[in-house]
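First comes one chain, alone, set out as structure tokens in the form predicted on its own.
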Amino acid sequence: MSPPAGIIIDTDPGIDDAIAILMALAGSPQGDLAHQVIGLTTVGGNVPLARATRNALAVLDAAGRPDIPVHRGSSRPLAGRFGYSFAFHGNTGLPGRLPKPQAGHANQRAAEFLAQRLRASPGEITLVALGPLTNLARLMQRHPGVLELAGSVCVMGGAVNSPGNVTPHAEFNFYSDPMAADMVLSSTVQLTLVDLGASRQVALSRRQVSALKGGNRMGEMAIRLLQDWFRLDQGRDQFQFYDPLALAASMDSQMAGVRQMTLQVETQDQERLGESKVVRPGGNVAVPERVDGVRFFAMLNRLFGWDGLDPENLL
């Protein structure tokens, strides 16, 4: 297979989305990924679509990459409305303030952009989905078979054999659009699902974040975002790296040991809406079970150039 043509990030920024985007821009141990980020697609979820799009543009602008296009996607789930997550992310989705972005979003909508790029580079694009899976479901509806053209698909979402974070059963992204999540997971698309059980294995405390220093341009931005997030609520004592772990898993296949499963997402029972249900062992979904936390935080150090973060003594 030829080298990857690039990475597309489907996102609803969101502090953890923003840090994952900065990771992608900073590069990877395997090579300079910054020049391979070929676009962002936005979706409602953590915040309304307009705010998610503005936040994506602002992060790219502040990181010195306004050349990367941002394509708007779905403002609503396949059914109903998004619930948003202002309590976690703040009123604007990002703690602190980023300058007003100078660039605007692209005219082409997310599903059409995804279809065009996947058809142009079959098997060569990494697709990382960090929000509700509405854009991917729309792609499947409008362009059957095209999502399968991705070289790899990595999704942050779900709670497989672990408690949810919105209800006892459901994780936020899947709860926000359970129909879309079920459509993607129940398809033949081969994907990696970084769920809550995996994400909860990598976290930093308030004290550890306050000790972070140094870094390149992206690393300094990530520190500010993390420290501002803790300032939003003095009761917070830990930041879990949901979306950054998904981005890391897409960049490094050795980041976690996985188990193949066939999954469905509950779409009917209102009490269990968005629940990730294991249908049987084996299947199209690789779920990380044992995350290498030392490897993850070592990656953050390499990408961001941080001082004051010793991966060996964090876990």
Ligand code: BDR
Contents of the next structure:
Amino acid sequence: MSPPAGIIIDTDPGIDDAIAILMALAGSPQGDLAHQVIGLTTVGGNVPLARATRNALAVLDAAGRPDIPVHRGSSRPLAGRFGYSFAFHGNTGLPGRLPKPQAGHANQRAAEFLAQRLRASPGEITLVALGPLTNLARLMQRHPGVLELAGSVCVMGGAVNSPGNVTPHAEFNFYSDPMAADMVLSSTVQLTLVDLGASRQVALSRRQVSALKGGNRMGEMAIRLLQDWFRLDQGRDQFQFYDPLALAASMDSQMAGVRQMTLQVETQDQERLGESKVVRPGGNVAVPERVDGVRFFAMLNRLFGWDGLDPENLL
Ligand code: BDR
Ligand code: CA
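Output the structure of the form predicted together with this ligand; the preceding block shows the form predicted on its own.
Full complex below, order starting with the chain above.
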């Protein structure tokens, strides 16, 4: 029997990574091959690799899915070191506390797991990358041509025609490993790039998050994460759904109108490191321009069983 096809999430949890993982689990009934989560691969980024791996395991455990394997990837970018983002995500990378995970990580490393699964189900795996692109770049280096076997690739990263969030030019995931981002984007791999300009179109205010209630197991966890995130800093007024939008776009091609382009990522100029540079219109990268916010929040309501959020009346 061939292994089931489904979604692999490459991630550095991170609160918005955690919410994206919960969305995928909520849309992943046993046996539903379209949305089955077949594994997570972790990468340093928001937090060190060991903490990202532990957080991924803790989210799966608390969601009742400790059976899903977690494969550790890169603890460093292709060059240099990661600069973590505890100030945004909290001291452990997740606001609030999740119980200690019971399951451990798998022995097989991320790039090897990705290569094995992509080769086993050519054209059938959805790959969603929510952190620095180091694991995907390592896969390309060690197994040339295998990333192309993915049925679809959706990446959260970059700031195309919009200001960055780490520097005026760069978004966090691309800034964390510009060489990896450039290697993936400059390849021939067809991918959807949910950048900051797209993510900023789907946000909830402190008041809207405090009104959320109800929910299935994953939905309750997501509400707790969001409310705890606002509690970490009274100055916060809005949560932007970066990684959840990438997950949503991978599950629903109608989530946004896209424009195809050819992109490169700045790897040399220190001031502009990680900048997303449009080389020309047309090409392998689909960048969402107009996001359907009503559709996105309706998806959250549906997956999480939330009450208290009316997608038609968010403004
Ligand atoms: C990206 O950076 C991280 O902090 C988030 O998890 C998201 O993947 C947004 O710039
Ligand atoms: Ca992330």
